[in-house]
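What follows is one chain in structure tokens, specifically the form predicted alone.
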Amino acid sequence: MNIVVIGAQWGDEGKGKIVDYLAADSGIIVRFSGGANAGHTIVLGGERYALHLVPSGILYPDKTVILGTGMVIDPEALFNELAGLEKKGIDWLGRVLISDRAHIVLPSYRRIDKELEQKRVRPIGTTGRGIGVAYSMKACRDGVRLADLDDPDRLVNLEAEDRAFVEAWKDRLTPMSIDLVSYLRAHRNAYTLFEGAQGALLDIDTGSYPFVSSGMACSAGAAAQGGIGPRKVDRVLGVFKAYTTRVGNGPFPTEFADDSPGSLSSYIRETGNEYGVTTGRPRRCGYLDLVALRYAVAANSIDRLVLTHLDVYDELEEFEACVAYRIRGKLVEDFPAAIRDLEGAEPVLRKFKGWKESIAACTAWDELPRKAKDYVAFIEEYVETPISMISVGSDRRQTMVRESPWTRS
């Protein structure tokens, strides 16, 4: 069976400890998109693990993690993570395999990504590590992948130092390489999840461009770039959180106005510790945004949705969440693709009453207040979209379970 886990906002969702979680009952997991920019954050029994290139299930001794052939990978990234991994006892040697089909980011793939950033009149707010010159790159059939490191006519066109940082590096990595085709189909039994990275709100094809990741951030980078097919995928999942955040630049219709110290805005951010994993750059925060999460799940194709940080909402009298919006003095229900139009997207909000104690105990549904129930209830019949789990805490063990994902439907 196989289930793709993707994030259904702007990214920072809570895709790490989701697939984390459902690792358990998995054999594979494979992460089929993106670069050293995302970070997914795990607790476990305290411990705090950042995961910015491997896979989310690697903390499960008897689990085989797969970087696919989506991921823009840089060596010397990958390498420091799995050292850390391995200095809080994570014996990964022989369970991280890497799609020979994955690209490489180079040394001056970086200096670029820098450089292009400097010069546009309005930044995008990429975080400099190369992955969209990587993915550029790749677009123009100039890229280097795994199974190129020891082709002299695939690297003849590389700077010096680039050249240099192949041939440093290429004795670690092709050890770890692997047909990702052929290995799925040799395991096509096996419960695999495949875990996205960003959101689908950061997709270089529906997300909001040109404000987006240079990947593909959709469910459909699953069955592209997972080694599998569109056929193979057997459920969706989509993780959002109560609220709505994003990074860096772009629209963002229901961003908190006020960011002041105390603010309604301050408050979500220190209670759900909303700092980038791999930049510790704050995020901006804002209500729930169910105009942008009905189109995530309609353009993913995600049957269960699974709801995160609902416990950050915990001691509020009251809160809101947008249900259309009003541009240039029209109702719109539906989300634009125009910059513009969502720039000056004027969000319409519904109120919900606050249920005022901690559910961060809670272990099933029917342990919730009423008034969660109820503001959940309404996000499912305005999506018209299950919520199979819910988080109310960062740790593993405070997750419900409505629906187990590896139900066949």
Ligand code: GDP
Second form
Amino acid sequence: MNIVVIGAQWGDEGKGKIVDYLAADSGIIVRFSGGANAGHTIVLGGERYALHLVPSGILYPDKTVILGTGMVIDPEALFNELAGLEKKGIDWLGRVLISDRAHIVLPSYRRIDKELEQKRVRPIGTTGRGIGVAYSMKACRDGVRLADLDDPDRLVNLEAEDRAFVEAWKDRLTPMSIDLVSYLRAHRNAYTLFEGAQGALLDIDTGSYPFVSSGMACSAGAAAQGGIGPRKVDRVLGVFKAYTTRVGNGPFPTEFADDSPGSLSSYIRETGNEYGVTTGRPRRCGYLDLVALRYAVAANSIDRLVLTHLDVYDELEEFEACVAYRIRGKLVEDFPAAIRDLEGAEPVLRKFKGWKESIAACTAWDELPRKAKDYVAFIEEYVETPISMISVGSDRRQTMVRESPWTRS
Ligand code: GDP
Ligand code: IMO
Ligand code: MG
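Form predicted in complex with the ligand structure, per the form predicted alone context:
Whole complex next, starting from this chain.
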């Protein structure tokens, strides 16, 4: 069975936590997109693990994790990350594999990434990890894949620094390299998780272009770049927060205008620890945007949702969620493509009463306060999609399952 897990907002929804939780019942975890721009956090009994390139699932000693074809991999970042995991007692040798069709991020890409940002009239706010350049080189057909590392014709045009870099890492990468398609064909009876990076609204095609990342953050990315085809996807899970965050620049209709100390924005940032895992940047915060969520659900065939960070609302008297936009005086219920429309969108907000109690220890749906259930039910009705899991804290155990995603329906 194949389950795809993607972010349904602008990233950082808690994908790492959810993939880690679901990995208990899977054998293989394939990260299909993105690179070291991602930061996926797993918290286990007080220990915090920040993963950037390594798929969530690595914490279990018996799982195979694979960096998929759609990833752009900086070997230096990868081996630093693996060394960090090793220091924490995680034995990874032999069970971290890489698609031989995945692309390498070269040192010049990082430099060009920063130069491009400096030249932009409106910078994107990239992570500076060379991600956009790696995907551009791939599209230009000038990229370097793992499979190309021994082919002098593919390396001849590289700058000296990049060529030396490839030479330096080649011998460590090659033993990890696999043909992902044939690997997954051989393991077709396994329970496999496909872990997305970024989120639906940062996807190169369906996101808030140009304020997006450059990879396929959409569920289709798992099929194109995860080593399987679209008809082998059994379920698509979309992870979203009870509110919305965004790092970097770009439109954000529900963003709180007031971000001063003591504001709701700063309360959510501190309570939800909303700081980037990769860059440490404070995340921009706002209410849940149901217009954007419904768009993400439709664009990705999300058939089950996973709600995270519900606990962050525990102390609020009341809160709101966006049910439509008003753009130039007109009521709009679809997520617009034009950046100016998104930037000019005034959110139409609906109020909800808070539950004013801690839900951090709730382990079952029945234990949630009625007002929390009302919020969940409203979201399900608005987006016409069941919420099958709810997360009430960062720890693996703070997760409730209403319906196991591994159950076929
Ligand atoms: P990802 O990129 O989607 O994997 O998410 P990140 O790891 O970048 O950001 C999610 C942050 O929220 C991390 O610090 C997690 O430990 C934390 N987290 C995940 N789920 C929950 C939750 O339900 N409640 C709270 N309070 N924190 C959570
Ligand atoms: P995870 O997987 C949140 C954002 C950057 C920037 C834009 C482009 O942890 O959810 P890039 O360096 O990719 O060219 O930057 O995309 N961005 C993310 N925001 N979560 C992420 O990943 C992100 N990966 C990239 O902040 O605005
Ligand atoms: Mg993240």
